[in-house]
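Only one chain is included here, represented as structure tokens and corresponding to the form predicted alone.
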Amino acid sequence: MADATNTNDDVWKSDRMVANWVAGTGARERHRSRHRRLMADLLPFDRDEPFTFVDLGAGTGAATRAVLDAFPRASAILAEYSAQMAAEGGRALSSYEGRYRYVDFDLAQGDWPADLPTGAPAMISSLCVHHLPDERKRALFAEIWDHLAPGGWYFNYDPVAAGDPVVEAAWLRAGDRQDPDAEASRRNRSPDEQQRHENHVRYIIPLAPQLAFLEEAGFEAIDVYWKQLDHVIYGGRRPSGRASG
């Protein structure tokens, strides 16, 4: 989907950008591990069982990293349509050598290459979906049933918008109060740090619409899995014997 306002390559495929990116990412990922993990625990596969998943918008692999620790015998191919993060996650991913591979997507195009396979038996996503404007998500969800094996499921682990300023102001309010720096933080960006935030909100819309996306797509046992004030995990199931719409 043509997006004449998109900024996602000015960020994403930026070596500088990345790097950037890359050196805070100790910081966040001690905050966003155990709901990676969480995530990773909803998946209905048994610790020892042999699986394959797709990781869409994989980045360096963060999530995947999840999954592969709490499922030792399970596989994934990562979605990725920038070569500056693929080659960040190749390094961060060296211990996992023979049980990933890279794969090239733009989540922004409709157009699935050959090598992402149909009936995967679960896909996740994290922290990338959110970069969409809502009609794309609206076709990814539906694309995304396509591609599940029948009894498939998918979950989505992003950032959500209150809908109500009250509410808005109620999350930075404990934000903050969680996080002393976090106010600092807002009023010192870098350049670069603020253009990354303008490209990291400006398509973030409120929780209801995406379930209903995954509704209207055709999922099961749609829930909210997860949330913590702005971000939340949720996702849903492809029904059982169900072909291909």
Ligand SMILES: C[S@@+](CC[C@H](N)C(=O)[O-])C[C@H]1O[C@@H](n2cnc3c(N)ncnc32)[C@H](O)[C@@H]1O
Contents of the next structure:
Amino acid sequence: MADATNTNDDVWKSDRMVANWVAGTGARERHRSRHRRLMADLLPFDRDEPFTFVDLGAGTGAATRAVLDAFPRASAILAEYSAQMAAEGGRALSSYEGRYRYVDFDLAQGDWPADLPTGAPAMISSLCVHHLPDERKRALFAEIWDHLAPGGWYFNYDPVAAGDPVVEAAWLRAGDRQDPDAEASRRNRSPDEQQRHENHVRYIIPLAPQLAFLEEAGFEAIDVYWKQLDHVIYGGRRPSGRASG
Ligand SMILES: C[S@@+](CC[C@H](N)C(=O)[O-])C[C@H]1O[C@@H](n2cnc3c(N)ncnc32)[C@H](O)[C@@H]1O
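Alternate state requested, the form predicted in complex with this ligand (shown: the form predicted alone):
Below, the chain from earlier opens the complete complex, with every other chain and molecule after it.
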């Protein structure tokens, strides 16, 4: 049943909301760029190896660009359901012409479009899986496993919930000390900012069940490859079918 309080589609398919989101990109991306680079560095390819990866909920392609920069012969398929985000992505990716294409895909549904390949050597997602209800997260990880090649990797960069008020308070305390504007922005949100915040936190859950969903889907080499306060990079590999390696 549809969740009437879920404003996800309203946010990501609104010209105004997407324009606001894009306007804030520069400030947000400054501290994210090294996390995105780490996710690229976790991929098991030689620097000059050609391969095509899938970025799920790709937005304007920030995670995609980190991989394309790290692997100059790689190509990307960006799965995204917001025409507004894809249009902004076309501008942000103009210098990567010929190395990417967008595919229309609503991750909240399980119908993978035919133009998303099976047998992908790698899939990534960033700052998107937390927009999905838990049952979709669980099903999506199984669908990703099905669409990966044996030995293919999946990494997700996302926020997680603390699941413990004392831990959450510690995360907030450290976050506020590291960013002197954080507390004031939290207390003085505009209506748009409040709507985006509510959309952002609605389905954020702790880390443990997400790792369990990966395990249940059949991934191996599952790890939290990076974590700082409420942000993580976790992932795993579809078994290659060979003994190890
Ligand atoms: C916070 S942005 C992150 C974009 C990009 N991955 C990045 O790291 O900058 C969230 C993205 O998820 C997309 N998204 C949200 N729900 C989605 C869904 N059900 N299907 C496909 N994309 C979705 C939004 O349109 C938006 O582009």
